[in-house]
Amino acid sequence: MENLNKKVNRVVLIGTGAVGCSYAYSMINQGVAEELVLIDVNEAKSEGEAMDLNHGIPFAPSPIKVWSGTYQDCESADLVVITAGLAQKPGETRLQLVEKNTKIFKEIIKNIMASGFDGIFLVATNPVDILTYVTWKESGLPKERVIGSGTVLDSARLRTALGQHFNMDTRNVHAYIIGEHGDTELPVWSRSSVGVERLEELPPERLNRESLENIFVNVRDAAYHIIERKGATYYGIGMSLVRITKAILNNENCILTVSSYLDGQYGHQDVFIGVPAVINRGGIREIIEIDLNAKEKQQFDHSVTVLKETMKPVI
């Protein structure tokens, strides 16, 4: 007889703003989990979003239960995704949000842990690297079960830009951005390729250093350009979060540039920062240490320093 009590995947989303709702919409359209709980300080907002999303479920690829819940629903959740917090304003850097959102996060994590939650955290709120650290500290969970969205979106933006430059399917572009999800992030050109061709070995008529730098600057500053035009970014990060969610719930053992805790890797410790990591049902299985060249190592060290200096007043 079929086991009617089979364990289902429950994901709890904290924050039903533009990013959270983009994530929820993508989750339903991709059929990633069996249960999705929405929580927001504005209960009417989360109730309305749950109602609206439920009306589209007949067109979803697989059944899913969606409802507006409370922190107690986190008790049996496999994954809690946090998108709550104040958004980045035009002209404001992600790091300038640190004090305001740290205070909000400490209260959120306290409420989640009071439910008995013992799953995995996925953090998206900016400054994501610092707030992932705050989540780890406040929750007391093992470091491998606290993950930030890191530079997954930045890496996707880089792959998109390179794909457009070469008129190539972005899925055949292999390139990573690591470091802070912000102004000190860096591209790992020494390990980037299009298909089987390494970027650094391409002739100048196909891609030169100036072109590479322009591509990176546009990727690094993409959020500023989008915020200036439409007020916020949310589709890209929403889909990035779904990609990480799938890697966790499906036990994929795939490599994504998430914000991970360094404990000696890359010569650093006691910091969450975007690096390639293997993701599976247990969270972060391992961090992949790339052999960076001298310039990349210097840039990465600088990124770590900036994050640690910015964290000092709030940690």
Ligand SMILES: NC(=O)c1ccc[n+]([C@@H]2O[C@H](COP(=O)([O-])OP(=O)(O)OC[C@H]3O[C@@H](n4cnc5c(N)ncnc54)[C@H](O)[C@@H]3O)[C@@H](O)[C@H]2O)c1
The other form holds:
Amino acid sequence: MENLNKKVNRVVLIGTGAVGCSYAYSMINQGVAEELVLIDVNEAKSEGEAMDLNHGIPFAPSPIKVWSGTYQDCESADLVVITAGLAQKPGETRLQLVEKNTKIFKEIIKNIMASGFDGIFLVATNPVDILTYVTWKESGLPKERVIGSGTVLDSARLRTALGQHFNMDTRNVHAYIIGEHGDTELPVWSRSSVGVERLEELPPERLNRESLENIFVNVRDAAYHIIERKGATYYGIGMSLVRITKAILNNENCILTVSSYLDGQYGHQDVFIGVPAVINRGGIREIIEIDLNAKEKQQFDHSVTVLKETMKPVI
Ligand SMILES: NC(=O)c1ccc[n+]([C@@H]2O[C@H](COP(=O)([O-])OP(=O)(O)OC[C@H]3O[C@@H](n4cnc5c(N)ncnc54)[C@H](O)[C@@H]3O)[C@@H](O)[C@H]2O)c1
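Can you give me the structure for the form predicted together with this ligand, which would complement the form predicted alone we have just seen?
All chains and molecules follow, beginning with the one already shown.
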């Protein structure tokens, strides 16, 4: 007989602002989990969002229960996704948000852990690498089960831009941004390819170094350009978070540039930063150490230094 008590996937979302709701909307549209719980310090907001999202469920690809809940709902959650906190204002860097969002996070993590939560954390709030570290420290969970969205969005932006440049399907573009999700991030050109061709080996008439550099600068500064125009960025990160969620819940063993804890990899330790990692139901299965060239290594080291310096006053 069919087991009617089969375990369902429960995801709890903390923070139902622009990023959180874009994530929730994509989750429902992509049929990723059976239960989605919304929590926000502004309870009326999470209630209203749950009501609105529920009205789309008849058109979703698979059944899902969505409700505005409490921290107690985290107890049996497989995944808690955090998008709560302050966002960048025009001209503001991600790192400038550190103090206020760390304070908010300490409170949130305490509430989640008090429920008995023993699943995986996925953090998106900025500065994401530092807040992922805060989440790890405050929760006491193993490092493999604390994941930041890292440079997944940045790598997606790079793939989109390269796909447009070459007029190729972005799914054929393999390109990675690593480092801080912010101003010191870097592209790993030495490991990028379009279809079966390595970018660095393309002849100058098909790609010159200058256009590559322009593509990267536009990717790195994309959030500033979007915030100047519409005040915030949320669809891209919402879909990036769903991509990571699927990798976890579906035990995909796929490679994504998430913010992961370095324990000697890339010559660094005690820092969360965006690097390629294999993601599955247990969280981060392993970090992939790519051979960076001298320039890339120097840029990556700089990114680590900036994160560690920024973290000092709050950790
Ligand atoms: N990682 C990325 O790639 C990426 C991309 C875009 C935005 N972000 C970040 O995501 C975060 C959210 O951005 P947004 O545009 O959704 O902001 P927003 O202001 O629209 O939403 C934030 C939400 O957090 C809630 N909140 C605040 N304090 C809380 C608390 N203590 N407990 C529960 N909820 C609380 C607020 O009520 C609000 O609903 C920002 O830090 C932003 O910089 C990250």
